[in-house]
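Next up: just one chain, as structure tokens, the form predicted alone.
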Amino acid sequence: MASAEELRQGAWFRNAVFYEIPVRSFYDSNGDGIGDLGGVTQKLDYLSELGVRAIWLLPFYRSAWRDEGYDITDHYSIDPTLGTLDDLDRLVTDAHAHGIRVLGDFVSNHVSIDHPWFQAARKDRGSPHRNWFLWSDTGKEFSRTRIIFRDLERSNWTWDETAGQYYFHRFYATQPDLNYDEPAVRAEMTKIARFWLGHGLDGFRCDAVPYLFKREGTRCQSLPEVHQFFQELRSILDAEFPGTVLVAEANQSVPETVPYFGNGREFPIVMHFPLMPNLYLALGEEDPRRIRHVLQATLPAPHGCGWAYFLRNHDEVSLEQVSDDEREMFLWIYGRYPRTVLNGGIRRRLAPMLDGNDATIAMMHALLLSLPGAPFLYYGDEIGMGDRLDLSDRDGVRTPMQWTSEENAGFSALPVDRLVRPPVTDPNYGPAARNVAEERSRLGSLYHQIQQLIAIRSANVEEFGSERLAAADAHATSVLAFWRDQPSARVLCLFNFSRATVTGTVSIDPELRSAPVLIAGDGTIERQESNLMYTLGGRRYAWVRFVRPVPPLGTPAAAPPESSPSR
């Protein structure tokens, strides 16, 4: 179990809500239709009362604009649209000030093809930077590596005419990739870091971190030169930045994902793609089997580290750590409506994915929420927002956030036209039905259960700031159970992914002999003795909190359970 020092330092993330922002769709505070990171200043006090503790931005360095910001053309400076410096320092100090972290994002894998790195090394072989990045002159190395984006990439390799030769990228064609067996590359990704964090910032999300390095004859996928570079950056940071962390992109199976910890010498912190689409797939069977096999194979982490767990995030909900036949039923379920797939995953944003629930989109938070590690929310997911399926690539979940029912959502005064882009229309999750106004107006909203998990969630840290959880059988196929402890309480969590009401038995340790309290959730429950009688509605879910009895003064503390240290 994590201490309250380590809470407060290098595990400080397992009582932190993490918020991602992508920071030209939040809100435009110069009025040029694009959001920035002034604009986050402004909204500060809403992540704050929203309960959250650490924000995630996306890209904000200067970019060619092709892939919201993961394209860069130069490492150290802001986007001139977004801000500058400056810009950067308020928004740090102001977040500090808020009790709030910032996370940067660490886009270590590539670059622009307009970044001066690379138009410097496909102008001359002689150029310092030619080694910097992966050349062939037939295109055909590296053949077992698959193509990310599979719907508008045909190979990993393209053609340039300047260079004469073809570049290799894993992902977009304008972004080739940097050459990690180049000690310089290595060396200038470690100065990117230093610098940034120099600046205030708390920790990185690391994007796409399995693909840094290549070799013939493997799918260049989590290698091991891949885990050296990690926990090599990672004692550098931790010696010159101590209590900032790494978060890791790895979308992987669930043997690739768990490495990425390195025994806590690596990532502290590292996100859970295993577990994300079972969580839909378990809304469909109505049936969280699935959910429990994951969380087996994957629970626990390392001492002092954790899961980042997360319900939808900037991109497609990616299919990739499911089989084929789970694959077909997740489309067949989600992707019945048109322009909906990309990548062969699922462009949607979550409430339009559930249907406009908020009991069922509640539910998945409290779920979230309740395990251990960092839950980690996408913008506008506490008010239901939609999607746009009429919008190219992943932009449609990437729309203006939805601050009032006001024109353009009340997230810039310029004309529709202008905007980065356009704002949600469906009139179901369109700003006329889902906005930040009318949700903190009304008791009862999404937006106030998810702001009273959060805080139910930050009350009761030691339960939830644990390690530990414990399978319950809840003697119903429908209802997924667990318990969150501490030494002096307990708290049993339940889900009935059902639509329809269920009645169970849960078991309770005899020396848990208090009375239960449901301190969220709307079921009722019963003490019988050695079970808990609990009722649950369709979708839904209660937290129960147990206290064990406090020993007689005198009593010898009970040993601590064995763990490897601490980093």
Given for the second form:
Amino acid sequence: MASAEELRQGAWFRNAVFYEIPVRSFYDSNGDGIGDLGGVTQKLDYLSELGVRAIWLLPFYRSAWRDEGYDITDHYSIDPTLGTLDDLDRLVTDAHAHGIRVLGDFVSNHVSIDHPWFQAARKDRGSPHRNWFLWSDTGKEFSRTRIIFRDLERSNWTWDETAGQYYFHRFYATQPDLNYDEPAVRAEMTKIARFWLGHGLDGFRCDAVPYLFKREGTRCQSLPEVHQFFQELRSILDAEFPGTVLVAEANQSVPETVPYFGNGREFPIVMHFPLMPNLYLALGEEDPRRIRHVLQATLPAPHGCGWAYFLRNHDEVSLEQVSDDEREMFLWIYGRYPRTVLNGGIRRRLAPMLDGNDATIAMMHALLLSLPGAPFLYYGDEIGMGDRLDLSDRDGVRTPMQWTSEENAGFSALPVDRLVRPPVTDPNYGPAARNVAEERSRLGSLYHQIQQLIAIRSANVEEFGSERLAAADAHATSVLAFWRDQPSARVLCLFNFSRATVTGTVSIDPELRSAPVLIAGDGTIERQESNLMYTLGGRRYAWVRFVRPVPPLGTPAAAPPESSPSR
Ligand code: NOJ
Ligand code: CA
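Having seen the form predicted alone, could you give me the form predicted in complex with 1-deoxynojirimycin (NOJ)?
Expanding to the full complex; the earlier chain stays at the top.
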């Protein structure tokens, strides 16, 4: 069993699979219809069996629950519907005993309109909290700031009768932004981070990081002050809680996202928003060229850092980082149903976007799991859960986890009509069709395919945990190929984005004298001198491992060949 201190050491995250959990939707341990911290604790065996090494919990703090906990009313307590501080302590201790780290969500840009800070501020211009928020008499400042919830809010300013002024909010009007030019706000947020790390959390996924500071005449995102704040926070946390992991949610373009690593001084992990929509577009086009381009522009991450890759999360599929033409193509391929589009993105889960095709879902996970950095799985994607377009906002992708085939999905002791959210009803994706119990008991199920992939990745940790990725030419337009390597071995990863079977060749470094071994996926491979001939079925993948010759005793290990992009 690893101690908490051991767990904190090193850039462990490049070898870890992360799993995102909306606590309210995962498992209800006390029979009130709402998923809770005790429910996550009870499912640690499941997560560990899947191969998960870190969990990211959506906000569990006291909240007004108008935005899935991202509207906090007290940063220092657990929401009573989710449990107690003791429950969190137990979850962290048990998770560490399972070799699983626990990340919270650091919501620093805004608070709930019901938070006592805002209540005090709005009622009294002389309140010490007045300057914790941004006020205006006209609501015209920062006019270059784009509206993120553009289908739900018409302005970033809302008039407050009690305050007699407008207040600024980057998200819902029920989430007033904090004023980071106020030193007390910066100090308070640092104190909040310390508080939860003191309770044993291993780090945070940091919400909405680009937006903390506002400056007239700018787009009010990714300003130098933002980087300065997080670099200061990082150095404080590194000194007091060494190895704390901070994951940046910075949904920006490549040039605006890369700086969040701060050359190794800011976020150890940055979510790869620019890559995500390109994964889906490449499938639609049956051409992975765009993936290669994004990887070339973003790899390697600075030393000691890593990208976080994801296919889906608890929000809509964001299309903010693609061109208008690409968005149109995306919506045409994946957004044809009414009520699918939200804020310019798509509020669907992975499985229905991929027509419930397990082979394609597995291939997308294989790709996720073979990139250099940290793969983030979204709860339920490992069993191909679906969504509910009849639920409002993004609730349709946050339905109860499907543990069994029962009508209430085995999520709670309560009947289906008393759950926090109704489970999926679509017969192709609901509990009867897709659930943990059935998929665990059936070899070859999507669950088993993904579990196997994780196990194989973990067993070849030297190759997959390295920062090196070298593009390869697969001599077929629909096939993405790259090498992941270490001095002792190389793994060739091949993904066929076409629906049709493809045959091709990849040239092999003659120094690799071993026979190729298919360690995951399917298809056929055959080595002919310095070429690997392969045949891959439609939307299939292969991981092929070569062992390097062991140098005679006493000779220094050969350095890995120079290749790009790599480090
Ligand atoms: C990003 C989160 O992922 C989303 O769910 C939330 O609504 C906004 N930030 C506001 O906190
Ligand atoms: Ca409960």
